[in-house]
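First comes one chain, alone, set out as structure tokens in the form predicted on its own.
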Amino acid sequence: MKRVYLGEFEEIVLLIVAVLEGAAYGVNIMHEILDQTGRSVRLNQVHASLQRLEEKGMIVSKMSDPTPERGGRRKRIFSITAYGSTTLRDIQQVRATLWSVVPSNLKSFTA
């Protein structure tokens, strides 16, 4: 199968998916991005990328029970398919291979 490039922003949004397993939902992730990045984005690039990676293949969801706390509405609950996780492996050697050739001076950078 022909490799799929992701976006910096999807790449961040996948993995965080892999993190929640199985509790991803758009504000959910919303905060997790902010919590592990520090990056504050908007929920409609949330769903945006969501939209994008379920097209990809690399994500599906399905719609959760309803729940007393959201007054009785669904959550739209997203998981990480098997592509999506062999995506995320690929990107993660990639970048690993790059590491490895970058000269140590370089490595040891400080802004």
Contents of the next structure:
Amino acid sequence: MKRVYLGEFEEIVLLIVAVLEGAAYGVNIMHEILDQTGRSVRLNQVHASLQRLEEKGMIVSKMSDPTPERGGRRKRIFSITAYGSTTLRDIQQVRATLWSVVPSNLKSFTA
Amino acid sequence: MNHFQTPPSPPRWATRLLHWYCAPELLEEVQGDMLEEFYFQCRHNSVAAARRDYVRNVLGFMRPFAIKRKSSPSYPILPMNMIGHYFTVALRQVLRHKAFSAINVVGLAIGMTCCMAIFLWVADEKAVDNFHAKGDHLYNIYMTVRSATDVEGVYNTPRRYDSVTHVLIDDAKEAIAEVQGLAFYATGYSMPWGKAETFQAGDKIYKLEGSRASNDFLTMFSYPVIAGDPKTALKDIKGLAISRKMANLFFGSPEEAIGKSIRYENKRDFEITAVFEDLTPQSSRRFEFLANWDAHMMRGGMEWSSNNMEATFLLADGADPDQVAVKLNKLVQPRLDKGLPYTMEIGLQPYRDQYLKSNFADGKPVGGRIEYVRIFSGVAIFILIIACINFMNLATARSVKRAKEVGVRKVIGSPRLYLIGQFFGESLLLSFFALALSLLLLQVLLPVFNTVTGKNLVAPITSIPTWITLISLALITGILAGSYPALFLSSLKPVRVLKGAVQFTQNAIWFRKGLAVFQFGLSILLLIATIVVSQQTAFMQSMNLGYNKENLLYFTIEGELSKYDKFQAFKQKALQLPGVRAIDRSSEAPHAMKFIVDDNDGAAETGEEDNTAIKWEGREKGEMVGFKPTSVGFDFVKLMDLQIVEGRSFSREYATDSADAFLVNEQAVKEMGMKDPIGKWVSAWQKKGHIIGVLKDYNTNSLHERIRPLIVDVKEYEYFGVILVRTEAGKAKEVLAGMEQVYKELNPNYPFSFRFVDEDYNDMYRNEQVMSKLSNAFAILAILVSCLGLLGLIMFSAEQRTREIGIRKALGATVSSIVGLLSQDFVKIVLVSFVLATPIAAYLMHQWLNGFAFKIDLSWWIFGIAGIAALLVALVTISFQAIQSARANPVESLRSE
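Given the form predicted on its own above, I would also like to look at the protein as it appears in the form predicted in complex with the partner chain.
So here's everything in the complex, that chain up top.
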């Protein structure tokens, strides 16, 4: 299987983009990360990560209509590509496979 | 309460900063996100916190992905994928134009070789006296002696004149806090050729040159001591430190030598207390032995042979030598004899500077060997510049052809920076070729260079700093040489070039001609310098010194020979040897009379108010003349082939001559202001007598010095100084063999060691000889390199005008008219550079000649010869190519168009 390299943070951002379906843009993603994972990140980290993901072809973006709360500026709305979601699924698959072979004591402990 | 409260806004400066650095395509969304977050924070937090957060965000975005690129489209600074290509192109260029490349590489290689050889030499000169561990703190005394008429600088130590042995600064260490050490070293008035002294241990007798030094000497200077204790070696009056060579000579090994006794001048025994490593050329001082200082100061027990001494101070860390000098002056001034007709001032000079800067101007050490170092460094750089100019010139000339390439590259989209890189790459490639070649050349030429300079230079090719230097040399040369084509060609407008519209502007042509003029000017300058230097050297060697220096040898009177009957016996026997023409004695070697009677010498004995050593009839009170006194035998004048201009020479027929007669030279007559000197009285050293004759002036020293007043008397019963022997031409070898026999018989405790006057005489001009040979070599090289450049230019010019030449020939032009046509421009270049170089050369050579008291005139023919020579060489070079082009079959050249 072809290996896909996705950093841990990138993976989270990608998941959040998937979750926010249609409303995924910089600030929003940042807030969502905070809400979902309790992790406080900086705006520039999110932007950098989004840019990398876009370069890798996991997500695509388009500019939205201008909104007043941003001083009339447009947002860049991200959405996940088929490749992105395949990747996410692959990752999950790998994890599931691994979990299935994890010794039962660890499994019961976490469960 | 204000209803229209202004809405909160983020800090303005942060926004501006963001606008400045943020890439435009990202700005909108980033700025939007940040504002949104700002308002969000304002709602959920305080405005202040929101502003803080905003600033943090702005700063946080200063990351590579968000930062504006300066120019677009972007390209890497070093185009890795193009380097191979450039290399190939450069190599093709080099190989396609073999003649041009060869001219470039050979020219540069010659320039670099000169540079390397010279810098090895310079490094070697600078290393002299620089090896002492405490070198930073070692200072030598120099004195500035000012009299009403004269300012003189000397390395000497102030003494009390009535008692030569009393050094006025011997308690400086106690008196001045900064002085941590004080060492004396005797230099002797007959140095630097020295006077070898006789040592004997068992049946081994040798003559060796050495000196006397005080106890601190071996601890202050880092002459490595291999046996014995350097701290105490010179403490005892019997102590003698000797070199490894001397230890091996007498005792077999350094360890054996320690504690052994050695007999000095058959008078006194010394005990070997230390053995030091043989001196390297890195030491300006030469000595095989060092005797205890007190033994030197003692006038009785040991032959006192020198009253000049060098004092070296070891100063404390951070001590200011100028302040110490002030303190020394304060210490010395009150101790000086009263009523001296001159003032004396002490200065301190770093010990390591003494070798290179030992000429004085107005009482400060200024020039000396450092001038040669500077001159030759300059010359080496000149030659390198000439070679670089060749390169630039050829590259510029060829740029018409390269221009098309530049145009194509630019159209395809090469940025200017790449083109610059490419041209620099090419010149660097060539300069590294040249470096390789010059290393080979250096290996071949270094032995020759060593013979000329009397050095033992080795190219330190194994050391890393050398390679760093060499590679930077190649880099600098390459960049210098490649600068014009790189900067000029890369600036060409592609449209004009490809239309074929590039004809060189008048400026570019002038620039090229200017460079050629500059390099030829430099060559002519060197050529003139060479002629002047070799003329001067030849002049000095062949100059009529006033005496005949050929076939004249001398040796020191010592041991038994200083007794009247033994001397007479020696003279009788030696005169009977075949080949000996005359023998006599003199108190000093005739070509190196260092001794000058100071104005005040002899003051203590006379006790008179007007205490001058030498007086004469009609002398006005206070009038002083510095004489060179010498005492000789009756045959001296004949032996030396001196001329008498007035009166007569010494003669045995006059019973009064040995007590009453003096000879003076013309200079003395002049300075004493005498008319009709014959019969007037003079007194020297309390001996009063009459002038019986006037000698024609002859040189008693090197020609750097003017002729001094001379006073000569005959001493029949005193034998000291030297014995002079005049042999018949070509008989020296036989004479010496026979004389050694006689000598051994009469003076068995001393080895026979002699010198030739003419050899010594040549030694005095070794610097000038080296200078002369080197400048010969350099002038030839400079002309060679310049001509290479000229050859390149004419080749190019001929190539460019192939069509023109073809048409002219087809229409019936003769070969000679075409040669003339091609040569015209270049001859003009040589003429212009000659006109420019001449006045500069005249000025510089005038300066150089001022260092000689006897010098040649700068006559016009020197410049004429240089000009004609340069022109001839240039013409030969030019015609070499011009004739070839002119004779080419026009069919060939026209068909190719």
